[in-house]
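What follows is a single chain, given as structure tokens, in the form predicted on its own.
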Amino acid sequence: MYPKILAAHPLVVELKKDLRLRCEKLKNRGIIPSMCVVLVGDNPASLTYIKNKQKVCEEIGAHFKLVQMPASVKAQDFLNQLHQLNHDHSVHGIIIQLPVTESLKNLNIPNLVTPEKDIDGFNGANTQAIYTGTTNLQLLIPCTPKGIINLLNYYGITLDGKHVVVIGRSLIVGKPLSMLLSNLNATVTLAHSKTKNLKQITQTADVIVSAIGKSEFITPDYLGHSQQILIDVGINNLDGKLTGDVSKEAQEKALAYTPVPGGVGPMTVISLIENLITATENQVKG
């Protein structure tokens, strides 16, 4: 039986071994796998962001690099660095760290990082690919759903005939993940603000994947039965301390639960760079 508490420490652990000899692998070949973010103005959420991920990045060898561009940037400006990028050979992975300031939000984001070094996995050649029914996790897929999935494969949590209520429909996490879910043979429920009754639904739920971004709004009465599986991916900030969606109480009654932090998030950035790993061998392949 697995952990009440799914802890991504001990996979990160073993995935970043992996990664770090595919890296090698690729220096051998006189190529350094080289992520590029790019950030509008300096949200210090943004920054804290941008330092795991540079963290995690440099740990594996790979190269990391930070385009930070005033708040005040015009969308065309914007618009030519990221057309750079995308024609720069030498970097092999690129980020658009959000949220963007208003001026830009009329941009079509997921879209503008070419599906070659899109290592978000947001543009829609590469979302497509869960769309249509893909269970393949080595594709450039979103990192969260890919982080997830990989997290439950990692204790033995089988989705097969299971019931998911996932709440949440953001284009980032919940709808990917509803869908890779679904393609893994999941029953799932995509629950959001507009949902009656979401007590009653999360009661019969086998699993629970929490992405609304509310500190402790999980409680104890939201689950029914002792063999819930809760899955935190509320990042919040509640009297100066983080905190994710599920409360205490709620995580008490459950199964299993992920922890905040030490969960989803650590899981998200290695995925963010076995994306960029897989992004630049494709790139070189031959």
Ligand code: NDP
Second form
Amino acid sequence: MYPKILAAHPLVVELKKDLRLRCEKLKNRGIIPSMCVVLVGDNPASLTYIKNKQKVCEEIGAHFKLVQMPASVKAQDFLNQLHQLNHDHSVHGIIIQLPVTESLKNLNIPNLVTPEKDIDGFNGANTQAIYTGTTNLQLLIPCTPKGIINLLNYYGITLDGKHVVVIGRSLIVGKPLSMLLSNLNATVTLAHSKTKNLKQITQTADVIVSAIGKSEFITPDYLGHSQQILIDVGINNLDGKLTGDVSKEAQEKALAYTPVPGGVGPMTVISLIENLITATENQVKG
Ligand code: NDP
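Having seen the form predicted on its own, please provide the structure of the form predicted together with the ligand.
And the full complex, kicking off with our chain again.
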């Protein structure tokens, strides 16, 4: 039986150890895995997320670089910068920090990073693997879905035949996660803001994943019985405090839940670093 709180920490410690070793092996060949984050503007939340990525990157011995462009940047200059990074052999992983500014929203952002360096796993060439049925978590697939599945695996929570309700259908979380879960033989309901009778649906789930972005949205009445598992993806600010989407009362009613902070967030970051090391290994295969 798994613990009530599905904390990321013990798994993150294990994964970091493994990633440090892989990084060391590359360094012994004269290759320093290098991540570059492209940030447009100075959104404070984005800067916090970037700092987290930088910290873990440096902890495992990889190199980190931030390219910050003004919010007023012209689309062509932004594209030129990405072209240059895509062709820079000293950079192995590139992230375009989301959200981008309004003036860049018409660009095909997910496909601007070359698939080999797409450590976010958003490029169509990488997401295709998920949409065609892969269950291989070693591929460059989106980090939050990958982190969630790794965490469930770690705690021995099986998905085969389970009913999983994913709330939120974004390109970075809900959509790829629901496909990955389906590949793992879960029966998936993908809910969103237009879903009717959401509570009735979540009450029948074995696992509820909330990726909405609304503090304390999941209250005990969303749960139907005491054997349900709650995966809280939300990152919200409630009166200056970091909160997830799940209320304390709902956590208490559940069989197990991921905490915020300390659950899906660290799993997302470590999955990103894992993608960086994988991308580097793939690029220098000889
Ligand atoms: P988006 O804003 O892109 O998507 C939110 C989704 O929630 C949409 O699909 C929306 O539906 C749905 N939604 C909104 N209100 C309701 C409602 N009342 N009932 C049902 N569904 C609703 O968000 P993201 O996917 O980018 O992120 C979601 C949350 O997860 C945020 O808090 C974000 O900060 C966090 N996050 C956390 C990560 C982590 O590592 N822990 C990583 C990425 C995100 P519709 O499509 O109809 O508008």
